[in-house]
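Only one chain comes next, encoded as structure tokens, the form predicted alone.
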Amino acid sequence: MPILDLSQISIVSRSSYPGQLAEAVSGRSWQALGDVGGITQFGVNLVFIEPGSASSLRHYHLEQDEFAMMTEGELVLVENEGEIVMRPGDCAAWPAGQENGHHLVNRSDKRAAFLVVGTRTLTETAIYSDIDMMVTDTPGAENNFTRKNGSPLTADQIGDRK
């Protein structure tokens, strides 16, 4: 059985969000465990969230399922129905296509972490609940961020001060 040595797996910290929208996740980093293990049908990541940061902007997926399990610290799950504190061992699941925008926010003073597992599909669309934005992912192209109606984002929507 292949054992993954977490101390040997690089920690990545970046965002594909346009403009200043990336600031919301500036304290997010992760280890791509599934990729290192050769998993191709679903993604498995160990995600770290620093105090004051979020896992993502609040969103839901049209084609991909998501599952998260807390492993360290405390995060607040924010969904359509409200907020709930999650601690190690707590789990949450978001089936594809359910319009339940969600993200995890670190309101504590310590780093928190969770394991996230998600479907890998050839294409994907995610809808952002709190802003007029969606992202589409197609093979061979970068993430395409637009308004929900497909029109281009404007500088004021992404907080660009140019």
The other form holds:
Protein chains: 2
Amino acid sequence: MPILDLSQISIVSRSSYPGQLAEAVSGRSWQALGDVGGITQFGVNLVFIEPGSASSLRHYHLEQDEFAMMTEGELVLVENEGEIVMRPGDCAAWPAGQENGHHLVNRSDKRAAFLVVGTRTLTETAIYSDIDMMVTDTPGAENNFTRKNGSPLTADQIGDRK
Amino acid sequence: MPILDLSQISIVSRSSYPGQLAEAVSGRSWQALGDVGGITQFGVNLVFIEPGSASSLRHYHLEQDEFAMMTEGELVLVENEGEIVMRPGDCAAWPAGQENGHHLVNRSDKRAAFLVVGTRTLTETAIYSDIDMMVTDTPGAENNFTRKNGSPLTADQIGDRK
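Same protein, different state: after the form predicted alone, show the form predicted in complex with another copy of the chain.
Below is the whole assembly, all chains and molecules, this chain first.
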């Protein structure tokens, strides 16, 4: 049956962020529900954020639509226009190419979770709002982190956790 | 802000099913969260099913992946392999092209709801499992319901609600 047994799906945690930048998401983990269910056109993850951690560095995507629904706890959505608290049932959508950097931060004392959907595309670029960094994905060369002008990140930059 | 105010989003209800076939989904309505949020690469709907109604006629898609998470109440997922009850937090995935017809039926006495995601594609064909019907979408010719051999549905068939 295509129903997913969440109790049997691995919870994974990793980050491709270079250097110290990964610390911002050290309390992030997820279950790859879409992958486990065999779908490929969009990704669906159930993401868990521990207190003090964030869903990502604040960013936006150039090619991929994103959508999220809160399922547990409380997270603060941080965007260009400010901050808003999200609770279970709250939803947000980020159309591809809209230059509105966003992430979800857990400032509570309990674990929080959300379901997130993102299109799968062969190529992608994400732009980080608060630091001089972008990441490009092309077939065979994924997670290519650079400065926004394409030049290599400096050691100094990837120790920068603002 | 991309956060969606669900209290302000219209709840719509309609069906393109021909003839009496629409009765199976007469208690179905939804909020088009993805459309309201401005995303176009996949659809996201919050779907409400009243007691006695179903999410759709049992079907599968040839081109589009589908994913659902229960958010309220209790629905029975009916598939080729049988039936299983789904409750809030339960998830299911239906990869494009897998010939496993599915729908969600409300056999309880309370409203139920689920979030559903489906890829947007220029063309699509859905095959109905329990009746001799399919539907094709092509640009400019959507919701073209026919028999599985492409011939027109008969009046008799579209009064057939099995």
